[in-house]
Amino acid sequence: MSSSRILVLNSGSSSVKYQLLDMRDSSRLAVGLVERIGEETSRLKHTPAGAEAREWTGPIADHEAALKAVSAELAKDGLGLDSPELAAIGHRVVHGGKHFTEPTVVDDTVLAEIERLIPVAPLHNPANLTGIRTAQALRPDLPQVAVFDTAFHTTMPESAARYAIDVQTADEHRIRRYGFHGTSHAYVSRATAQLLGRAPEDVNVIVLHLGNGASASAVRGGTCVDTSMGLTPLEGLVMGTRSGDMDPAVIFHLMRVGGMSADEIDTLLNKKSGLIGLCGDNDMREIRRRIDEGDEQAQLAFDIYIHRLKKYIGAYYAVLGRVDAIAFTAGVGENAAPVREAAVAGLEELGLAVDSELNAVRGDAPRLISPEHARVAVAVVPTDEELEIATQTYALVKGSQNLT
C-alpha cells in the first residue's frame, strides 16, 4: 500500500493546529484545531474533506490528550494515526538557528538543539518540542520531521545576517538575524515564479507576508538574501501588536526614565505596540472602517504601517537590483486591497503599480493585480504553509525510504 499521507502539526503553548494531506495530489483529507488545552473548556474542531465540521468541547488536559483526541476524530473518517498510509508527521518549529537549514528527521540530537534555542524563541520552541515528543510517543515507528521557520533565511549573506555589534559577544549569545515565516516565503516566492510562467531560479521577488505578524523578504533566484525579522519576530514591519523597527535606546529610556522592567518592556513591544498600540485595533478591516468614518487615529496608524512597508519595498529593491515581482500574502496581504494599493502608490518610477479593478477582485487563486505589460508584476499569492511543510516532509522521507 502506498504511504502518501502526511500529518502536519503546528503546536502552540495551548493549541494544536493540524492538517492531514495526501501528497499524491496535495489534497487535504482533514483539517482541525484543538485550543484552550489544559482548561475545562478545551475545544476541538475537526473538518473532514467534503463533510461538515465536527466540534467537541470539554477538558483536554495536555498535548498528549489533544493528539489522542485528534487521532480519534481522524479514525472516525478512516484516517487514523495507525494507518499504514501515513508516511510521516511534519512539525512546524519556529526557531532552528544557524544549524538547521532544511527539513530534518528528528532524533535526540535534533531535540537537544531545538531545546538549546529556547532562549531565542521562548514562546514557540517549547510548545513545538512538546508536540514532537507527544507525536513520538504515539507513533514511535514513524518519522517525525521538523520544518523550521528560519531555514529558508539561512541563505542570507553575513552582510545581511550580522548585527553591527561586538563579534565575540554576538557569537557567544547567538545574536544574529534569523528571520521567520520562512515556509510562507519559500512557498510564495516559488508560486509567484510559477504564476509568471518562469523558473524560480530566474525570478527576483519581494515577498510581503502581511498578517498579524508581518515580514518581508528579498528572494533572488529562489534564494533568500534578506528578510525583515531578526533575532526574534519583533524586528521589521509594523505588525498587529509588535512595534517592528525601533531605536534600541528606547528600551534604555523606558528602564531609566519610565522605571519599567525588562519583562514590562517585552510585553509592551510584543503585545501592546504596532497597530493596536497606535489606534487600539489590530484588525485591518476595523481600521479601514474607522478610516472611512473619518477616524484620525486609525488613519495615522494606517499611514505609519504603509510608510514602513514602502521603506522595505524600496530597500529590498536596492538589495536585489532587479525586481521581477512583488507578492502580497497572508491575511492582510491577500484580503486588504487598500493596503496593496497604498504600498505601491508613488513607486511608479520603480515600475510598480496596481490596476484598481484587478486589485478589487477577491479570490483564492494566485493572481496578478498590476496593469498589463507592467515592468514589475504585482501579485496576490495566497500562502499555504501547511502544504509547504507537508511537501518538504514528504520529499525528505520519500528520498530516505523510497516511498511510492
Given for the second form:
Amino acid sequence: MSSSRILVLNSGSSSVKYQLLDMRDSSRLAVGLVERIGEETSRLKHTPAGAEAREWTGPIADHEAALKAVSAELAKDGLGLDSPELAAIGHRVVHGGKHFTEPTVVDDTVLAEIERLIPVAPLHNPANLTGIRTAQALRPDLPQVAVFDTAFHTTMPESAARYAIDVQTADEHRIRRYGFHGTSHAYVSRATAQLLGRAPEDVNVIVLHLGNGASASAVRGGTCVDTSMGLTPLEGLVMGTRSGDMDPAVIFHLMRVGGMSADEIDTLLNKKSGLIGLCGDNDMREIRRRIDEGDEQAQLAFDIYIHRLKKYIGAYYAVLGRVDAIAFTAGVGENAAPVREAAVAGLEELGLAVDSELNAVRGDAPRLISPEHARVAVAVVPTDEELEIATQTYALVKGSQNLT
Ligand code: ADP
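Show the other one: the form predicted together with adenosine-5'-diphosphate, since we just had the form predicted alone.
Full assembly next; the chain just shown is listed first.
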C-alpha cells in the first residue's frame, strides 16, 4: 500500500496543533492539540475521526514529550507516527522571508535560513523550528516539509512590497512587507474561483481573512499582488488585539512623552490594542451582544473595525482594477453576518452588495451572499489551512517520489 497519510503540525511556543489526513480523499483521520507545554497542567485533546474526543491533563515538559504523547494517542487508533503509511510531516512555518516561495523539504540549509529569519519573527520561527527538529528526531527517515505563511505573498511587486524608507537601511535589516496568512489566502482565493466555476487564472479576488488576527489580500489571476500585513503581522486591519495601521510616530511619542520602552509598546500594539484595546473585548460575538444592548463603546470599536476594512476593500479594488469576487473567511468572516453586511454597505456603485437573507444563512460550505445578478460576487469561503498544508506537502513528496 502506498503511503498517503500526512501529519500537519502547527507548533507554537507552548502549544502544538496537529491533524492527520489521508490524502487519497483528503479526509481527517484525527485532529488534536497540546497546550500549556512546560507547565504542570499541560493538556492534550485528541479527536479521532468519528469518535469521542479524549482529553488528558498533566505535565508535558517540552515539544519532544508533546509529540511523543501525540504519537501515543494516534497509536491507540492504529495511526501511530511509526506507521509506514505516513508519507511526510508538513510544518506551518510563519516566516519564510523573501526566498521561500514554495513549500520546501527541510534540510540543514533550510533550517539555517528559518533560524536566520528569527529577528523578523521572534515569536513564531523559534517554535516552528523546535517542532521541525522534534519531528525529525522522531522520524529521521521521513520528509519534513516547511509550508510558509509568507510564501503566497512573495509574488507581490516591489511597488507593494517595499516601504518608502531609505533603501540601504531597509535592505540591511531586511525590512519589507512580507505578509502572513498566505496559506489561507492561497486556499480561499482558489476555492472562490471554484465556487464561481472559473479557473483561478481568470479571477480577481479580494480575500478578507478575519480571525483574531486579520488580513486582506488582492489576488489577480491566482497571484497575490498586495496584502495588508507587513514586516510583521501588526500592519493593516484592526484585529482582535492588534492595532493594525497607525502613524509610526505614535511609537516615538509613546517613547519620548509616555516614557514607554520598545517592549512595552510592542505588547501594547500587539496584545492590548485592536478590538480589545478599544472596548475590552476581542470576541466579535461578545461585541455584537453588547451592541444589541446599546453599548456605545462596543459600537465605536465595531465602527472603527469596519471603517478600516472598507478602506482596504476600496484600496484593493483600485489595485486590481477589476474585481470578480470578495471572499470573507476565518472566525469572524465565516460567522459574523453583521460584519460582512457593514463592510460592503454603501458600495453599490462598485457593484458590491449583500443579500440579507443569503447572508443570514449559516453553514460550512463555500457560498455566495451577493444578490443574483450582482457584478461582483460576495462569498463566504471557509478556510482550511491544515488541508492546504497537507495538500502542498503531499504534492511535493509525491512529485519527488516520481522522479526517483
Ligand atoms: P485565529 O486568528 O485565532 O485563528 P479564528 O479564525 O479562529 O482566529 O477566529 C476567532 C475569532 O472569530 C473569535 O475571536 C471571534 O471574534 C470570531 N468568531 C468565532 N465565532 C463567531 C461567531 N459565531 N460570530 C462572530 N464571531 C465569531
